[in-house]
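First, one chain by itself in structure tokens, the form predicted on its own.
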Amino acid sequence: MKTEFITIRNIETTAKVVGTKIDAVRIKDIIKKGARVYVDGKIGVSGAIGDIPDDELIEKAVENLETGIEYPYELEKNLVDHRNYSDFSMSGEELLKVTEEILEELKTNYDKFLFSEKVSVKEKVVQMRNSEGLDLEYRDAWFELGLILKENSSANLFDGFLQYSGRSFDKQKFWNFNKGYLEAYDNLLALPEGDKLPVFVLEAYELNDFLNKSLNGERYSNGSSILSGKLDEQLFNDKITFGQNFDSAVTFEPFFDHEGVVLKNDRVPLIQSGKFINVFTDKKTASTFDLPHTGAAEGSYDGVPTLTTTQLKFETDSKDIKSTLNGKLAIFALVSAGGDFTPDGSFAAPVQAALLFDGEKFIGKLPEFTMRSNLWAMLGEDYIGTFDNPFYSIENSKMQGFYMTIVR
């Protein structure tokens, strides 16, 4: 019998903010442990919350072999890899002090807004080890600020965000950026002229989600992906490189998948210079459909590995948004909730809050509008580029630009 263990520990200290005031402080320290046993091509799993002894987890996992779940795949073996990104440290008292200082600044200088949500310090440890010599560990710690802002005169539920996430926190840099951002709300502007305008977003979540569905090896193989049958075709703008990224320094997630696979250089390109070259797979999907195995297994700590989504990211392909715009003004879509892609690749999204900017500085606030496009245009002729995020907001995030059809 072969055995495998997964342990996840999340520690979080959070200052809950309501109406620009600290409402409560919460501390969480949660351990989740899972076990797997492998016998004669079958897998049994178990799990529990809390620091449960390994033998109890194994006993339950052995009982669950009776469910007869097939798992005829070789386990990862003979690899020790521990990565530690947890240099950041902030006590609960320091967190409260920093939060109070930020809220005092907001109340004093930006009283046209109410701010709510939370400011946190987070720590995470994820370990995976098995009887075949696998021993993986990811440790991390970071500061996270996420405040919803609402204008006092607005009927909206919210009108924007103050956000920061990173393994350090510099208050001066935070205010240097957010001062111009908040003051732009006072300058109400009309949308620029034109039916198609440059629109920038931080982390294009709807696009990433659609590509996750489209590049899933099982979906691709059964014909339900928009990309089915198009492997090795030049489909997109030749600047684009996109694929699996398990670099913990960038993702704030473990560098291994749910089967303990560690990728060479932590990456597998799926779109290379615009060419569609691969789909992502776990061991089962790779074996079933005779595809390359890319180490993309997902699952819960107490579940069987499966293929759902994976960590996909665009590589930076452009520098300096201002020079790329070459004198044009662009739209930064700040709040866009309710957008989505249809199965044929058409995209539409209402933009509830947006700012006009020149590639460096925000100029003013724009009215609500809807933006439309489709996958082929967004990643083809209307693709502007993927840039390192120039804002002091989300560490290691990307900003992307596309020409979008604007519905006023």
Given for the second form:
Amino acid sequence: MKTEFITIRNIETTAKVVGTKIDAVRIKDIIKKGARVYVDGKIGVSGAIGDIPDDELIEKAVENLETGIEYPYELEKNLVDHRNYSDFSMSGEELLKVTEEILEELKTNYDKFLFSEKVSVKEKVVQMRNSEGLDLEYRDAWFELGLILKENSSANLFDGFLQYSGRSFDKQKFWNFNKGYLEAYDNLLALPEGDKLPVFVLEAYELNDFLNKSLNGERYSNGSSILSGKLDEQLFNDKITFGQNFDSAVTFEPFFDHEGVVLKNDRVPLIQSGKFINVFTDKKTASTFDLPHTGAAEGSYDGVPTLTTTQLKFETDSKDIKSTLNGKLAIFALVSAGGDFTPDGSFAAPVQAALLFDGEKFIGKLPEFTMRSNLWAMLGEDYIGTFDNPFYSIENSKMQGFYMTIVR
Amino acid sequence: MFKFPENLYVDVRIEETFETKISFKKMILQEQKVRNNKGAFVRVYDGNRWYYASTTDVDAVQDQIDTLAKMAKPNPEINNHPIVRQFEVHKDQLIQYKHNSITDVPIAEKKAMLERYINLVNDETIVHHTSYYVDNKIIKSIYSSKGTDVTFDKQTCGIRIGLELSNGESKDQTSMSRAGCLFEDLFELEDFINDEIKKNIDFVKHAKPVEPGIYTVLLSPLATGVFTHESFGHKSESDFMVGDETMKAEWAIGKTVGTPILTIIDDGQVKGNGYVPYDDEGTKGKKTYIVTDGVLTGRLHSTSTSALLEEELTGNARATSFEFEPIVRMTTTYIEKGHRPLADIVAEIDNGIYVDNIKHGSGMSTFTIAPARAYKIENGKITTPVKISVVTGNVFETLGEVDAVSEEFDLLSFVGGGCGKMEQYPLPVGFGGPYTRVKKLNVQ
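Return the structure block for the form predicted in complex with its partner chain; the form predicted on its own was the one displayed.
Below is the whole assembly, all chains and molecules, this chain first.
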């Protein structure tokens, strides 16, 4: 019998903020453990929250073998890889002091807003080890600030947010960026003229989600993906390289998948220079459909590895937003909630909060609008580029620009 | 049971959960597991600041209380604090599922039922499908330094079938789900599943892109539920209002916010996803009329917001799990049924859209509904299927655009997904309502 264990530990101290004041302090220390056993091509799983002895988990996983779920794949073996990104440290007392200082500055200089939500210090440890010599460990710690912002005069639930997430925190840089951002709210502007305007977003979630569905190897092979049958075709703008990214330095997630697979250079390109070269797979999908295995298994701590979604990222392909815009002004879509793609790739999303910017500096606040496009245009002729996020907000994130049809 | 420190308010919520998950891809079993977990959330309040801890070590709850108490500043007047005074105190053992517990149903029966339904998914247009059965039983115990000592159970179970369809270049991904409180509630779903399969196949074969624009939109009970939840439900959560004079004025009780045919209710006593016999602070679940005949008549509260806004408790303090503190959330939120037959309401629409099934919604100043299945309405008849990315409306205007609600009415529960608010997702909620006609919505 072969055995495998996954342990996830999340430690967190959070200052909860209500009305620009610390309302609560929350401490968390949650351990989740899962076990898998492999016998005669079958898998059994179990799990529990809390620090449960391994023997108990194995006993339950053995019982679970009765389900007869097949797993005739070779386990990862003979690899020790421990990666530690947990240099950041801030005690609970320090967190409260930093939070109070930030709130005091906001109350003093930006009293036209109310700020609520949370500031946290988070630590995460994910381990995966098995009886075949696999021993993987990802350890991380970071500072996270997520404050929703509401103008006093507004009847909206919120009008924007202050955000920061990173493995260090530089107050000076934080204020240098956010002063310009908050002051832009004082300058109310109309949307620029034109039916199609450059719109920039931080991490285009709906697009990423749609591509995640479309590049799933199982969906591709079954014919339900919009990309089915198009492998090896030049589909998108030739600047675009997009694929699996398991680099923990970038993702703040483990560098291995749920089958313990560690990728060469932590990456597998799926779109290379606009050409569709691969779909993502776990061991089962690769075997069933005779596809390259790309190490994209997902699952819960106590579950059977499966193929659902994976960590996909655009590679940076453009350097400087301001020079790319070449004197034009652009829209930064700050809050865009609830948009979606239709299965055939049409996209629409309301933009509830937006700022006008020149690629570097914010100029003013724009009214709400709806933006519209489709997959082929967004990643084709209307694609502006993927840039390293120039703002002091989310460490290692990307900013993307697209020409979008504006519905006023 | 616990030694509560003096001069502080303390409450403890212990959650013992039982969960089953059985999942298939096509006819192949992917996962079959049962979870039994226990965790606790502890709160200490000194009148100025709350101190929270969540732990998986339930035997160490007393240690957590003592640790948090050391962080707090003892306050001899804590029991006179308006928030502490506001807490309801109950002593109750409300165990309703002793004799019909989902924990007593053999897992083989759960699996066999799901397999029976999967067997109905059989058409060449459906190129892939994933299915699961899940159940969840939770026993919650809430204790407080004011004397609350409440233990209650609740349970839900359900199935979800995800379909992937392909008809040439036309693709679709959609799902269907039903849930209930008893295992028996999931029996005899064959007609529902067959009907959904038929509609989805027709949709992928015939749906055309919609011509974007402003339309009169008819919402199904499911879409009405999401509309109610997103367009107005979130705005009735009063934590958004505390300390905010603009919001208090905008949403003042007595203000007309909708047409006179509109009554919106949040009811924690409805059995299903939003059932809250006691909320996560130990307040009894209640029925709250948020809007009555178009006029704002109530809002949803935790103990803290009810004390700060000087309004009655409503039993809406909920947490997604023992890992989080209770915040103001909806339970089962719905528009009350009207008096007009659906057929009459449809017959009055010359050029509109019918939203039958949805993927998701969101509830900002501009709320959204992303339809999974929608149809044109032409000359009083529901006709061609149309593909729509998103339907949007302005929350401050849309309730005034509701001009018909049907006598047909349905409250629904599902598995998969739920309501998200900041970091807490997914929270099971119930919703539904009548067929609802909105004069003007933006369809893209």
